[in-house]
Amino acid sequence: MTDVMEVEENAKASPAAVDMYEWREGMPWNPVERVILERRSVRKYKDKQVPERLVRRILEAGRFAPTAGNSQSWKFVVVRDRDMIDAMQKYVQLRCKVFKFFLNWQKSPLGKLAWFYTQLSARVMPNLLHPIPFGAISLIAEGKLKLFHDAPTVILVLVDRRGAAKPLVDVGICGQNMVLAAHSLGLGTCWVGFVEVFKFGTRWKKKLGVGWPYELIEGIALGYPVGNPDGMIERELQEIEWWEDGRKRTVF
């Protein structure tokens, strides 16, 4: 695979026109492999609303990805209110208190039960007591991370769990959709995993519409950005088994 340094560098050497739907050796990144190369994760927004027409522009982007038998399983509630958003916020920092007092055990007075509860949870929900979700728990207990980040719309996106096949995937790539869309069109995004917090209150529950057959499963912060944090990065490259011609080799 060709490194994102090199093919930058072949960009600036050959400033020809790129075309979107064909492939020349050497050819720079076309527009849709750059809105995917540069995005990066915003947590720092603009005191600045994001228009309703746009809004619903990166909905219909996410409404367009690809479903088991276009089903479709997932419901969008966007929240442009500031006082819910910092309501929304002030509940789940009180949660994260509560499950940083029974988590830390090495700091709580719970002693050897926090311990115990600990590596129990940890079992039951491996991914999300991994360290960087733990790590943000603290963080947000604390008040030191903001759940939205200030963004100033947020989009909260529910699966259907009667959907066709594997409707959580679905739903990640319906995800995908929007932040790419909203990227390509100046805006800043910042997927947000701990809006299934909101499943423990039942007040919220109701607000948001959370009933069965919908599970809240995903937040994004949406909003303009302050400064420009996109921009491409080098990342770890993994190892990728490449079978063919009866024979398999390991490339990067």
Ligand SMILES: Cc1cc2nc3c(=O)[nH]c(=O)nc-3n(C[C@H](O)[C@H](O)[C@H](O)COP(=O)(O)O)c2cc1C
The other form holds:
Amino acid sequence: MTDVMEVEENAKASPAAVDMYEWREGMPWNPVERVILERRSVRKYKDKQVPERLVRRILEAGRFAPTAGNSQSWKFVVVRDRDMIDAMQKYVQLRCKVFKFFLNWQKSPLGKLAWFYTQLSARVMPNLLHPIPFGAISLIAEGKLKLFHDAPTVILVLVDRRGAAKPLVDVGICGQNMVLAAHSLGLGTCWVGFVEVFKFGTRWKKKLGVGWPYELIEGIALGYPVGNPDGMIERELQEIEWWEDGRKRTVF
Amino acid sequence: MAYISFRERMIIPTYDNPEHGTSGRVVIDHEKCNGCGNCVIICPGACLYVAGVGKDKKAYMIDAPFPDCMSCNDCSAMCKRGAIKVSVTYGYDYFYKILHRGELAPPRNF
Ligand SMILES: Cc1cc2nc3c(=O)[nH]c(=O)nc-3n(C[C@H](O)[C@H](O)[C@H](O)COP(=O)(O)O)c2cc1C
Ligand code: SF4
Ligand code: SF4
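Swap state to the form predicted together with the ligand from the form predicted alone:
In what comes next, the whole complex appears, and the chain from above leads the way.
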């Protein structure tokens, strides 16, 4: 932590003193690393709207993301209308209530039948019904988790399915560019995969311009955070296979 | 080279059964916690709450066999008193078995 503080002070005293584009063993985090490591998903926002020019600047970070074949396979939809964001949140909550009715056998009046539906659906959509999003469906239905966490601005990222090679990867990189830029500029963000639910809403799809070749992939909630949600945390180490000098090691 | 067996792959766990995995867990240091409730507001799993009055106001994890804690540690980032952090990361058996992960560690600046 003390290292981090030093960088902060240096940055204020003279920007040239910040270590960038070079590495020394054990050196403190540079500003880019700090933003990457301290970024946390923000789920409580102030009402204060983000200035339009700031949002435009963040979108620039997305525009310059790398893409396979420079195909830039995305489309952005920015929503800054309080009523519209509320309506979107409400729609997803209602949908989640329906899903919960059919899938959450513990709470569903369908009982064992709901258990059967879940087993079936989880086999068709094992990623969408992974235990964490599965639990989140009930939380959203019960109003304990909001789709966009009441953020004042939302950037929806659509994929252009005609993109080179693997367009979904392009979209992910593009989104994270914007997220990191936003945090470096004092904003908070949260990726919102639950926009998936709009697949069921014909009217919403029309309104949001979702139609071939575009498909709504992710939302990014954007706003001024309440409190200081960013900070470094602990997370699991990853087991890495490391080939060198003709043999394999495992490192963490 | 299979990382999980065919049988494991075929079993999609029921999401609430402690025999089929563990949810995330946090430890809260009540010496440090002042019950400000910041962690409660931002917990995506709605699995924290504050209880008590005055000096005894503290954060707790809900008493559910399977809280929706995804061990994100966002509560620990939010708590500037360093009173809360993940102690157990979530893990499921069978189809969703966690592979190739180690202990919890903060960023290391090598
Ligand atoms: C593709 C993607 C989709 C996500 N969807 C949601 C979501 O719908 N709701 C939500 O609250 N968080 C969502 N998140 C945030 C994750 O829960 C969060 O990134 C994760 O818990 C790690 O925490 P951190 O971002 O604070 O490091 C999403 C993240 C990603 C990358
Ligand atoms: S944020 Fe920290 S101090 Fe505040 S209630 Fe949570 S654990 Fe306690
Ligand atoms: S780790 Fe995440 S989900 Fe678990 S209690 Fe903390 S904020 Fe909530």
